[in-house]
Each structure stands twice: as C-alpha cells, then as structure tokens.
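Presented below, as structure tokens, is a lone chain in the form predicted alone.
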Amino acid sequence: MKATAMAHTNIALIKYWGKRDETLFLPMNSSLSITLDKFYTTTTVEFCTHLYEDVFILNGSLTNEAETQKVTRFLNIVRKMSGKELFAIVKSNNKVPTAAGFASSASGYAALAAASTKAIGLDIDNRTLSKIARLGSGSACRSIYGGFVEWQKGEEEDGSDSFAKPIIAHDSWDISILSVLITANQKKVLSREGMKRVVETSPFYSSWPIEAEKDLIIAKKAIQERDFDELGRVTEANALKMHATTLGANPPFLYWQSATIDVIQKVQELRSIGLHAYFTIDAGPNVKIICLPQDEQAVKESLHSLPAIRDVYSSRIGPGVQLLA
C-alpha cells in the first residue's frame, strides 16, 4: 500500500487571512492563487501491518516528536475515511525553502494528501481531494490544481462548501512570477499564530473579509479579461491591505524587513519605466512579484542590483497535484 505525489506551492493574489473554524480550517473570506512550476514536494507514504507509529522522514532526515504528530493528525483522518487503521512511513522531498513565505505547507499537504489517499485505497474526485488538503494547511486545498485558483470560503459548518476550484488552465495564460528571497530563515511569528491574533484582537480586522471579497471579484474578471494590470493592481493592494491588520494586532507585529520595503520601491519606479510588474508580500519577508513575460529579465536584473537581495527564482504557471507512482 503505497503511492507517491507531487504537489507544487502556490502564491495568493488575494489572499486567505483569518479563520471561521480553526479545527476545520475554514477561511472568513474566500481566496484566490496562482500555483508554481518552481516550487513543489514530493511525497511517498507507505501504510505498512508491522508499524506501531507514523514515521515522518522530511528531506532525508527523520523528524521530531512534534512535526511527526502533525503528520499523524493528518493520517488520522485518511485513516478514518478507510475504515483502516494502519501506520505508515511518510518520506518527503520539500523544494520550498520551509516556513520563510514560500507557502511549503501548501505543496506538503496537498501532496501528503494525494499520496496517502491514493496508498490506503480511497477512489475519490479532486474536489474531495482538496477539502482533505485543507484539514492539514488552508492553502493546500488550492495546490490540488493548477493555474489560476479560488479556494469557496464555503457557508456551511462542517466545511462540505470549502473548497478550492479551477478558474483557467494553467497553461492558458503565461505569466512570470518571480520569488524575491530576502531571508530564509523561520519566521518569528508563523503564519497560524499571526493569522489568529489578527482575528482575535486587530481592529482593522473586521474590514478585511468584506474588502477581501471585493477584490476577488475583480481579479476573477481581470483573469477572464486577460487584464493584467487591473489584476496586478488589485493583487497589491489586497496584500497591503493583508499586512495592515497585523499592525494593529495585540502585541503588534509586522513581517516585513527593510530589504521588504526596498523591493516594493522598486516595483514600484520598475512600473514607473513602463514595466509590468507588480508584487504581492504573504505572511513573510519575502516578496514574490507578477510581471509580463517579455519583462521578467528586466525586472529580475533589476531586483538583483538591491543589496540585501539572497536570490531571485523565476517561474511560470505550475501544473495541479500529479501521482507519480
């Protein structure tokens, strides 16, 4: 009994912030991403008759106490949907630099969804797929699919309406997403803990979700329009709007550095040239930025030219979940 998966990360362009249910991870507002052709996991699990414990081996190295729990919480409900109450050995190969705002709880839970479900003998359709995913990292349910995609807050209490959907095949636009790494170091604040002290005490928080809304309409239309500047502005002033409320949180917090701010500036006079590029910041330092193809080198040659600059990686639209064995 054993399967493997790939499942690439994926950036939001209006992004997911807050929960109505922390059990059930569902989302006050719904959200809307772009996955990556750069960044990915790959995972294989091995439900196994003589093992008396998961085993979690991440990047060749056998994990701690508290990272092996989590992915036991996970199979717990895999195992539970089976009616079959076997351990397993879970290896996972992460390409994402790990909790820096590269989202690769994303790509590590869609693909330990698709690999475990697919090695414990569940038949089940992508939808189904992607509210699993979304029991382990909230936006992992978007990683199920390529391309553009909408994560549905959903209304419903037990999560059934929560879910994540296509809007456009991921090779029907071709857009450059460049990924600005400034540090990758582990957050001070991850982005769960960030997200909870935001609801609970912010008070431009209750804004957010109404706000949140309104953009999605208009990135959904830029999309279908192929409008990319209507969606590039839209996308930066959701993430602006994102990382206000965080400001006005109990203790505040604030995960920008200078080299974050340094970045924006020069989207900024970038677009100023008549270059278009515009960026969007997640619940991390680093900054990844949208631009037109004939202008990515332009503008990756550009970035590189900031001092405090690590890297910049370059990808394209990237492909849903895919089960390699």
Ligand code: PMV
Given for the second form:
Amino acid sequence: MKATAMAHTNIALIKYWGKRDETLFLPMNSSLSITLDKFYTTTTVEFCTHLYEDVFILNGSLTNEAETQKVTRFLNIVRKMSGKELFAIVKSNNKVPTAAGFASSASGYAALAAASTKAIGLDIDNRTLSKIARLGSGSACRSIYGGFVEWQKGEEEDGSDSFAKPIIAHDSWDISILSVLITANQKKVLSREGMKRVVETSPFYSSWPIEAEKDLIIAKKAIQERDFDELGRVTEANALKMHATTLGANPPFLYWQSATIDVIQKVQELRSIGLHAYFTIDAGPNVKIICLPQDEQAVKESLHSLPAIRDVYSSRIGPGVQLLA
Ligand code: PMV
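Moving from the form predicted alone to the form predicted in complex with this ligand:
Now the full complex is given, and it begins with the chain already shown.
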C-alpha cells in the first residue's frame, strides 16, 4: 500500500481567479497553463494498519498540525473513494524554491493525488485524477498534464465536468520560462483569500470571467498556430486584468512591489529592441517571463542589471504527473 509520484508546477497564462464553489474548488472561469520542467514535488504515500493518524514529512521535517490537517483533509477524500479507513505516512520533497516564494501547492497536490490513489488501490484515469487534485488546490488539476493545459471550468454543480486537459504535447513547442525572484517573504493575501475577496467585493470582478473566456480563445488559437507574440500579448493582458480586480476590492490590495513594476518595464523595453518576451504575475510580487529560447540569455542578463532582483530561474516546458514506484 505504498506509491511514489512526481508532479511539476505550472504557471497560468490565462488565470484561474475566483471560485463559484468554495468547497468543490469550482472556478468562475476556465484557465490555461504551462507545466514547468525544473520545479517539481516528489511524494511517497504509504497507508499502514498500525497508524492512528496521518503523518506528514515535508523536505525531511515533520510538519505542524495545520499542514498535517491539510493533508488529512485531502486523504479523507481518497479514503472515502476507496472505502478504506487507513491512515498514511506522507513524505514529500519539493524541488520548488518555496522559500523563494514560488508556490508549490499545484505540484504538491498533483503528486499527492497520484501517489495516494495508487497506494490505496484505486485504478483511475488522468481525468479523474485531475478532478481529485483540484480538491486540494485548484491549480493542481492542471499539473496532472505536461505542456500546455486547459482547465475547463465546467457547468455541473457537482464538479464532474471541471477538469484539466492537454492542448498540445509537452515536447511540441519549445518555450523558455524565467521565474524572477523579487522577494521570498510570505505573501500577505493568499490566493485563496484574495480571490474570495475580489469575488465578494470588487466592482471590477463582474467583467473578469467574460474577459478571461475571451482571452482563453485567443490563447488557444495562438498555441495551435505556434504564434508566440500573440500568446505573449494575451498572457500579459490577462494578468493585468486579474490584478486590476484587486484594486477595486474592499479592502483593496495589490500584490506588486516597486520591483515588480521595474521588471514589467524592463520586459516592455526588451520588446522595443526586438526580443520576444512577455510577463505574467500570480498572487504575489514575483514575475514570470515567457520568451523564445533564442532570447533567454539576453533577457536573463538584462534582468540582472535591476538591483532589486534576487534571482532568475530558467525552465522549459515540462511533463505531466508520473508514478515512480
Ligand atoms: O490554486 P491556487 O489556490 O494556488 O490559486 C492559483 C491562483 C493563481 O496562481 C493566481 C492563478 C492560477 O491560475 O494559477
């Protein structure tokens, strides 16, 4: 009753921002991401008869009660599906610079979903796995697949049609993704809390799902046609629209720091000299840049000239979840 799985993180080009159902993690809009090859989580789950509670070891250390409870809440779903009442030892290792403020919940829950379902003896396909991972963290449902992935929001109240699906294979378009580290500090408004606040209070939110669906159509067409600049333009526009909703919230909030704007302006400047680079920003101050592989070195070098930049991590498009044992 033991299994190990590995899942990679993903970066949304068209953002998931806002839930229509908080318990089932059902989104207001469909989203689109790319899975990264460099950042991943490896998780081993072993269900044992002699345990009286779940044990969660993260990067070699026993976690606190709050972290363990999150895992227990997730394993309860898997236990219920299998009809088995066993507790588990969960060992997770993140090859994600979590201390650097890059989220690991997507790779974490995707790996946990794959390892725990396999360990408990459930035989399920990737679509079902995507729906299960979604119940840990929305964006995790996209990390089941590699490459360019769409999470279709679905219409059903029970979430049965809200899952991710690949758009093109992970090795069919080579793109470079730079994760720009500005600060490693814990963000003040977590994504879960931020999206809830904009849905409930921001007067700008009502146009978000409409705009996101339009942007998704443009992004999917650009991917099919391998039109990098069109994809980049819609990626940037979508990120800016997401962040605009936070300015109208009550109380208002902004994820950016001054260095975030420095990076935005640097990317715009690079484009004016002919480089193919576009930014996106999630629920925090750090910036991700997508660029053509031939421009990666020049983009990286120009970022190092900005004093507030602490580090830049390069990735390429990565694979979907894998069972290792
Ligand atoms: O799934 P969560 O709770 O990590 O939320 C992710 C929200 C964004 O990163 C801002 C957007 C996205 O689609 O990943």
